[in-house]
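Here you get one chain, nothing else, as C-alpha cells; it is the form predicted alone.
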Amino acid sequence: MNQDVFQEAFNRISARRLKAKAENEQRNQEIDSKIPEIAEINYQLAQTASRILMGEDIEILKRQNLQAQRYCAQLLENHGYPADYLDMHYTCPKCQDTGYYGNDYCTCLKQMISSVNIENMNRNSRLKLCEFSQFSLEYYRNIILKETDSNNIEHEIDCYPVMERILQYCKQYAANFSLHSPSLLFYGRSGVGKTHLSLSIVSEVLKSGHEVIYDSICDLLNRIENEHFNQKFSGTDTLTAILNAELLVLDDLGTEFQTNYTLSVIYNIINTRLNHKLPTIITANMGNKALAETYDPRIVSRLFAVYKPLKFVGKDIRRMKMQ
C-alpha cells in the first residue's frame, strides 16, 4: 500500500472525529444554555464513576441513569430537539472514525484509501473535464454523410439529429447515473464528440458524489505496465483501482500499443467490470469492422452485445475550427 496515499486517507478519517467532537460540544454548550435542567442531569450523571467507589451499588446507579437519560431525552424532544441530540454523530458509527474495527482496517478507511487512490489517478490524467453546455450542435447541422453498410449499400446519415439523440441520450445518462447504468461504447471517427461528451458524463457524475476514473486507455495502461513490472511503483495498485471504481471511462480504444499483456489487460478490465456489474465508457476511433479485426472476439462480442453501442457522426470538430 502506498504510505502517502494511506496517510492522506487515515488524516481525513480522523479529520471526521475531530469534527463530530467539536460538533458534539457546540450542541452540549447549545443545551446547556437553554435547558439548564440537563447540564445539571448531566453532571450528576459525570459523578458516577466516583459514586461506584464510594461504594454505592452498580445495578442501582445503573436504573438511575437509565432514567435520567431517558428523562433527557424527553426534555429534548419537550424543547423541539431530537431524542439523540447530545449523542455523537461519527461519520461511520462502526469504527466511531477510529479507521480501525477489530483488529482490521475499518471499512470507511478502506474506502477513503480507494478515494485518495482515485484522485491522485484523475489530478495526472491528461483528459480535462468537459461539460455539456459547451457542446454544440451546430458543428453538425448540414452535415449530410454517405456510408455503405453489410450490404454495400450506400446510405445518407443527416448528423444533426443523429447527434442530437446521442447528447440527450448521454445527459439522461448522467442525471440519473447508478451502480446499475449500463456500459457504452462510443465509436466512430476522430473528432466528432465522444471525449467531449465521456468527460461531461464524467463532470456530473463526479457531482453526484460517485468514484470515477478517467484517462486515455495508453496511460492507464502504461501505469498498470509500470506497476507490474517495474519494483519503484511498488505500493501503488492502478488495475485494482480501475476494476473497482463505480464508473470507469476508458478514451481513444486502438491507440494503444498492442502486445499479448496489454490486450490480456484490456480483456481483464471489461470481463471483470462486466461481472462486477459495474458501469464503463469507452471510445474508440474506429468502426464495428475495424474492432473486430483488432481486437479478440471475446473482446469485441461484449462491446457491442453487452455495451449499449453509439456511434458518432460528423466531421472533424478540431479541424472546422481552426479552419
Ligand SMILES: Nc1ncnc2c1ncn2[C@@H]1O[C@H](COP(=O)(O)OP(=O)(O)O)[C@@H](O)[C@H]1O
Second form
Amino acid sequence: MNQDVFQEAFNRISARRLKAKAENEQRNQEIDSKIPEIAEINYQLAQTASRILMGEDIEILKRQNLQAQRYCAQLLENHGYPADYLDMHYTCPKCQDTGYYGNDYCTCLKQMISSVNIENMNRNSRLKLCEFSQFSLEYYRNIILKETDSNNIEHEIDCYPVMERILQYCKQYAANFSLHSPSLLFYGRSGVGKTHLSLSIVSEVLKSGHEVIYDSICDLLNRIENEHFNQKFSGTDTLTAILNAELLVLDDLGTEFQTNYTLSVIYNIINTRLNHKLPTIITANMGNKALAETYDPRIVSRLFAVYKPLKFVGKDIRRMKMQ
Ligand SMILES: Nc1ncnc2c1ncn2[C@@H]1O[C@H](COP(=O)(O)OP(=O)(O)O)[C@@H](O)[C@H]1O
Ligand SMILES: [Mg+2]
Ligand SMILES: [Zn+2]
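Follow the form predicted alone with the form predicted together with the ligand, if you could.
Shown next: the complete complex, the earlier chain at its head.
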C-alpha cells in the first residue's frame, strides 16, 4: 500500500478522535458549570484509581461507581440533556476512531484509504468537473438533423426536445443516485455534451458523499497498464478502485489504443461492475454500428440492453462556441 495514502487516511481518522475528545471536554465544562452536583460526582469517580491503591474493595467501588453514573445520567435528563451527553461520541464507535480493531485495520480506516486513493486519482484526471447550470439547451434550438435508420428510411430529428429530455433524465439520475441506479451509455457525435453531462452528474453525486471515479478510458488504461507491468509503481491499485467505486465514469470509449490487453481490461471492468450491480456511465463518440465493429458483440449487446443508452444529438458545440 502507498505510504502517503495510508498516512493521510490515518491522519484523518486521528483528527476525528481529537475532535471527539475536544467536543467531549467542552460538554464536560458546560455541565460542570450548570450542574455542580455532577462535577462533584465526576471528581469522586476520578479518585477511584487511587482508592483502589489505598486498598479499598474493588467490587464495592465498582458498584458505587455504576450507581453514581446512573445517578448522573438521571441528573442530566432532569436538566433536559440526553443521558449520554457526557459520553464520548466517536464517528466510529467500533474502533473509537483509532483506526484499529483487534489486530487489523478497522473498516473505517480501510474506507478512508480507499477514499484518499480515489481523491488522488480524480485530482490527476485531465477531466474537469462540470455543472448542470452551465449546460444550455439553446445550443440545440432549431437544429434539425437528417438521419437514415437501419431500414434506410430518412428521418428528421429535432434536437431540442431530445436533449431537453436527456438533460431532465440526467438531473433526476444525479439527484436520486444510489447503488441501484442503472448504468448509462451516452453516445453520439463529438462535441454534443456527453462529457459535460456525465461530469455534471459526477459533481452532484460527489456532493452527496458517494465514491466516484471519472477519467478518460485512455488515461485509466495507461495507469492500469503501468501498475500491472511495473512492480515498483506507487502501489495504488487503480483497477481494484475502478471495479469497486460506487460510480464509475469511463469517458471516450473507442479512443483507446486497442490491444488484447486493453480489450480484456475493458471487458473485465464492464462485466465485473455489471455482476456486482454497480452503476457505470460510459461515453462514446460513435454510434451502435461503429461500437459493434470495435468490440465483442457480447459487450455491445450488454451496453445497449443492460445499460440505458442515451443518444445525444446536435451540432458540435465546441465549434459553435469558437465561432
Ligand atoms: N449544452 C451545452 N451547454 C454549454 N456548453 C456545452 C454544452 N454541451 C457541450 N458544451 C461544451 O462544449 C464542449 C464539448 O462538449 P463535450 O461535453 O466535451 O462533448 P462530447 O463529450 O459529446 O464530445 C465542452 O467544452 C462543453 O463544456
Ligand atoms: Mg467527450
Ligand atoms: Zn473504526
